[in-house]
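Only one chain is given next, in structure tokens, and it is the form predicted on its own.
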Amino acid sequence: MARVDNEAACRDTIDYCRRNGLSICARGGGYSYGDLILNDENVLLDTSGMDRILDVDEENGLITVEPGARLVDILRIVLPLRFALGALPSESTITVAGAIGTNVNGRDSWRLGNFGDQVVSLKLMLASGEVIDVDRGSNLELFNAVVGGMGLLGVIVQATLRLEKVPSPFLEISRVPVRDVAELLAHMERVESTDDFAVVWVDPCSRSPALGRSVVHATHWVESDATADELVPQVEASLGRLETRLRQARTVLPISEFVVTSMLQIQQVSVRLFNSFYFFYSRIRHRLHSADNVESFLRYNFDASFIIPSASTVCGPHGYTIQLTFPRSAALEAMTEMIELCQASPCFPAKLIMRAHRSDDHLISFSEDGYSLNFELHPKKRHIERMNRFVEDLIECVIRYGGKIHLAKDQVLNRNQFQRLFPRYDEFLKIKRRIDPDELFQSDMYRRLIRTDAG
């Protein structure tokens, strides 16, 4: 691991590779499940050192910061200006260059993209030690390469963001059950034109008629006179509460981990148990009108993440994670396949969650002019083999109707299937063989799906 904290760190560290016949895979904040941060004796080059917010520009609503600028640090600044960041996902520490390099997505993104949407323009630190600017005006077919492009073209060492200006830092929420798939894409249809968020807990364990019976957490910004001097202590009181959950975490982590593990004993029992049970109380408290409340926007978009287990100790020894797309033109129909496909697996998912996106113009990237779920499979050893033909139903189903893979959740995709996923990889393989023709940007991941013979 070489751990950098400014570019002529960074420009040595490439320099020290490229004599020395190694690789070199940049590595963020190192949440992605996949292999696509591991480098396999070669070298993880860790920019979160430079983690420095060089500028804000308020009448423009831009932001300029160095790779490692972690999500939650550009909200403790930005959120009391009345600014927001588009496209976040629901870890607070993500660091800029991860995001932009897995292009990751949010509880927002069929309104605003994903995280790539959101980039006006970046510095890239190329294999020859060159600091090059990259724009979509400039170089839009490099720019659509480098979003979403793994880090596989060279180092980010500097990021220029748009934000969205926002009333407040707060959000009212609304929690709707629903009884089946097509109840939740007609309501996903009415909350996608009149709400600014949205994230749909799917229960995979229902079966017709109630195939894909949900609930629908969506929220919109709420309007407050505070002053921005007012805001400030309110949005650090939030942070505050989130690095007390953080803490309470880590204590009752093993506690957790014990019983989670031990429900997960009796998978087909307690995963259903328990998403009858979230589905109908959530049922009462809607018809009960207690299902609505005002929360902070940090509260809304982290604090999942330390109250719900993690991905880690949901899947177990022998799981994983994996998010699949599917255009909105066949939703009824993935959807209903999909789910179905889990009902008739070993295991039900442990955890099923739905977003909505649209597409963009990224050549290797996560997205579409649909919906995703996210699926969090935790199957026992003596499963494996069964769940690896399920997973790969799963994908034969997701190419079939023309959607994509998150590759920054990836493990499972072999390399005929990654090329039927995305089919402009060719495109992507140009201009890594353009500007980094001795390959010295690489993962085990690049080398799994996308390295070919030519290259």
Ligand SMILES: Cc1cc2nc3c(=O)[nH]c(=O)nc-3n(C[C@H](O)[C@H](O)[C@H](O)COP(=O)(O)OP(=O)(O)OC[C@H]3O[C@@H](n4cnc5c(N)ncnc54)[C@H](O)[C@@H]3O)c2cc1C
Given for the second form:
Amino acid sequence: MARVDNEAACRDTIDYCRRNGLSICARGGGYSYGDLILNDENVLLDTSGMDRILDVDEENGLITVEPGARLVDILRIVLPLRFALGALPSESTITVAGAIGTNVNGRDSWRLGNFGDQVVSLKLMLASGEVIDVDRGSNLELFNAVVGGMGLLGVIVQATLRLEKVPSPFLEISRVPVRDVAELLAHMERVESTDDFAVVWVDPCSRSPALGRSVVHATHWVESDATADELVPQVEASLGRLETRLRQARTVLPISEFVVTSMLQIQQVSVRLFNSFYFFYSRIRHRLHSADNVESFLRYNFDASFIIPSASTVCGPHGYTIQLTFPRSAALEAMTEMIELCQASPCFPAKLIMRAHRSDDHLISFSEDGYSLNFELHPKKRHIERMNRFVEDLIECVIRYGGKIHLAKDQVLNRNQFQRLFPRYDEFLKIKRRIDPDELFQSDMYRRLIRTDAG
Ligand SMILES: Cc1cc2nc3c(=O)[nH]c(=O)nc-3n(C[C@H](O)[C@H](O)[C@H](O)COP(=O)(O)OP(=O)(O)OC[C@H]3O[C@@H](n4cnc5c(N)ncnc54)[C@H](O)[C@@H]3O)c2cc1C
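Next up, can you give the form predicted in complex with the ligand of this protein, since the form predicted on its own came first?
And the full complex, kicking off with our chain again.
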């Protein structure tokens, strides 16, 4: 692993690798779930030390940062100024270049797009060591390839991001239970026109006529009279609470891992019981009008990763997480089919989360005008083979409906599936051959899914 904290060190590493016939895989926070951040017997280039915030342009709502700047550090500065950043994942220490590399999604992605849509321009260090400006105006084709391009075209050494003007750092949250997939989709249509964020907990166990019953957590920004000076301590207090939660979560991790793992030994029962409990609890709170509250944006977006056991705990040693998108026009059929597949599988997903999306122009992008389901799967050892077949069926299902997969969470696709999911992969490869003909930038995922025999 080569750790760099400035452009010159980055260039030196590139030179060294070129001279020694090694390939490079860039790495940010290292939070991706798959082999896109592995590079067997070659070099990982860790840019998380290049983490400076270079400029905040309040007038135009822009921020310029180095690639390793963490999302939480950006929010610390911009929230008191009544700005926010769109398409944030639920882990606060993910880096800007990592978020661009996989074009991550947030709970507002139907409104603001994925992370790539927040990028105004970036600087890319090529295999030659030259740094070029990449933006929609001067080289749109390359811009669309670098966003979501998993670091395979060069090293991002700087990015300018668009900020969203917001009335305060606070949100009002509602939690509405819905009875089935049809009611969920109708409710989501309303939420998408009135709210700013939404994330849906879906019960994978409940059968028809309550198939797809869910709780929709929808949120919108609220006004606050506080001045910027007053907002600073409020934002700091929220950050302090997040840090406390993180410490608490780490302290209780061995216990929560033990509890979750034990419960998942009787998975079909415990997942069913938990989901029924959560649905009826939410319904009672909704009827009593006690399901709505105001919360800081930081808590809303990031707190869940501390309260809810991590994917590694939920998924266990043989499990994985997988996020699949499908078009709005086929949402009813696709969701119904995928939930039915869950019910026929040896183990229900331990967690099933839905988000809304809009399409974008990036060549390898999982975003589209529609929705996604994120499955956290916890198979027992004896179920692995059947679970693998179940995941195959899920993937084939989204391919049939014209859907996609979030590659940051993939470790199971094969090359043929990749090509059917991302039909523009050949445009991506053409660009790669042009600007990185010697394939300096690679990863295990590149060799598994993208590299052709000719490459
Ligand atoms: C707890 C948790 C919650 C998550 N929640 C979400 C979520 O809500 N939504 C979502 O979409 N994803 C989510 N993810 C996935 C995560 O957002 C992505 O995997 C993200 O890419 C991780 O960013 P990172 O900084 O860790 O980068 P890494 O994982 O290190 O890298 C990601 C990609 O970016 C490339 N890259 C990194 N740095 C550079 C650079 N300087 N130049 C060029 N390429 C570079 C890498 O090569 C790699 O392909 C979550 C992950 C975790 C662990």
